[in-house]
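First comes one chain, alone, set out as structure tokens in the form predicted alone.
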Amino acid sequence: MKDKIVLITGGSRGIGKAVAETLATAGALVVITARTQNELDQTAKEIRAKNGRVLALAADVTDYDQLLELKQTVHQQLGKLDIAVINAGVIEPVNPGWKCDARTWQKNIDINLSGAFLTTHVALNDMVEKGSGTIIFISSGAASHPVAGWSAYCAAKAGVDHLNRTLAHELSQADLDIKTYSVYPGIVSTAMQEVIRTKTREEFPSVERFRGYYENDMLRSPQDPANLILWLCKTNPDHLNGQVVSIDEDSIRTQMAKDLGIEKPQSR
């Protein structure tokens, strides 16, 4: 990872937080953005307090322009991009279909799916320049399944999952070497999840079960998906390009456990 530049979106707190002090410690230069300047400049002191390089750069991931700014101030000050985690994400409305907002669902779609796109667009076209690259997208076993409430967050993670397999497609018809991949990081302690347990039972049937695994101390801890992207970075490994790679598959683990030489995760 020495001296790869990686963008990670929502870098500020949770999974984006976790995964820049993880690829910031294994050398990399992290570039992290997120809407709020404040807490990106946080991170990033925790982080160069740790000897780890980074650049804080706010945005929205649902402005081109904005994006189009980030990026030239990173090739001002860094060079082009290696390596793209799209991690900026929300849950709400959490709400049955009918009940929800419908401007907060548009807004839901924007940010989890739109913005997605236009982040991997404007960090794919360093790539192609390069020859070669990784795009991470993190996603959630929410794309694979229906999860009532969540209409608008499960949409938005199955197009992602899509998004990632068409432009695995695509690069691997174009003979570029760049991988893409969708992580399930698994129920994670994020912000997210707090947001969730404030729900009633009317916007989220399963809250009780979400409630359960905090009091339970079921949830993963954000350090377990940050290692696994480190993972996918240093490997890149083949087989599992244009896949959806899961924390809570055994066989991941234990590969991941092996080639960074970590206590291998426990199953959730």
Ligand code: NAP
Second form
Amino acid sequence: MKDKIVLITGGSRGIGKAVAETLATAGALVVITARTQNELDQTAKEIRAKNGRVLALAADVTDYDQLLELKQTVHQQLGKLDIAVINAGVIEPVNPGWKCDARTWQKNIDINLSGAFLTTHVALNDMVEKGSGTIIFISSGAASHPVAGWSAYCAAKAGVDHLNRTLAHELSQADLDIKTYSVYPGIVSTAMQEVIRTKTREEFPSVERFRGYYENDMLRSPQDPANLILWLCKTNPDHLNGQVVSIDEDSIRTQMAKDLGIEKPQSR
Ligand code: NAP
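Output the structure of the form predicted in complex with the named molecule; the preceding block shows the form predicted alone.
Below, the chain from earlier opens the complete complex, with every other chain and molecule after it.
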């Protein structure tokens, strides 16, 4: 990972923060982005305290102009991107489709799907110029299983998985050495899960199950998906190009632990 330039959206907290810390520790130059500058600054301070190299630049992934400005700053200060971890995301609205706020639904797609594409577009141009690169999307079980109360999130994540497949297909047809993966991170202890647990049963019929995951210590640490992403960045596996790569798959956890020389993450 030495000197690889990596963009991580939603890098201020949760899974994105763990990815930024992990890749910086492995020698990468990480660029973290999110909307809230003070949260980004705090994360950057923690990374620098461990001798990591990091740029913390605020941008909203729904605003293409802000993303282009961010890219210009990255070019001036570091160079062209090698890797992008497309992680920024929101869960709201949580309510059945006929009850939820339609504009919040649209905003969810703007962030989770259109925002994922806009960031990918910015990063891909760098990778095409460099002749190589890696794009990693963050998927969810909600991409393939309907979850009552989460129609926007489910639709957006299904879109992200198919964007991943389609891009991998386009890139390999064009003979470009750029790999794309969609990572399923498990159910992870982050602010997003805190929001989910505040919902009523009417808004989210499965809320008690999710409260149970927390009460019974069944949530994954953000470090597990961060290690999976480090493994993908380091090994760029051909056979997983364009695929959904799940932390819940035993063979994936076994291989990543072996290659990284770490303890195998538990099944959950
Ligand atoms: P989180 O702790 O709430 O972090 C979300 C990150 O995204 C924050 O940095 C947030 O910062 C940023 N963000 C949100 N909207 C943004 C926007 N418009 N522009 C730029 N940044 C934005 O959530 P998390 O659980 O770590 O989630 C990270 C990813 O994992 C998401 O894609 C999520 O869908 C996925 N995921 C999570 C779980 C889980 O169990 N936690 C499971 C499956 C998938 P600002 O609010 O400051 O912008």
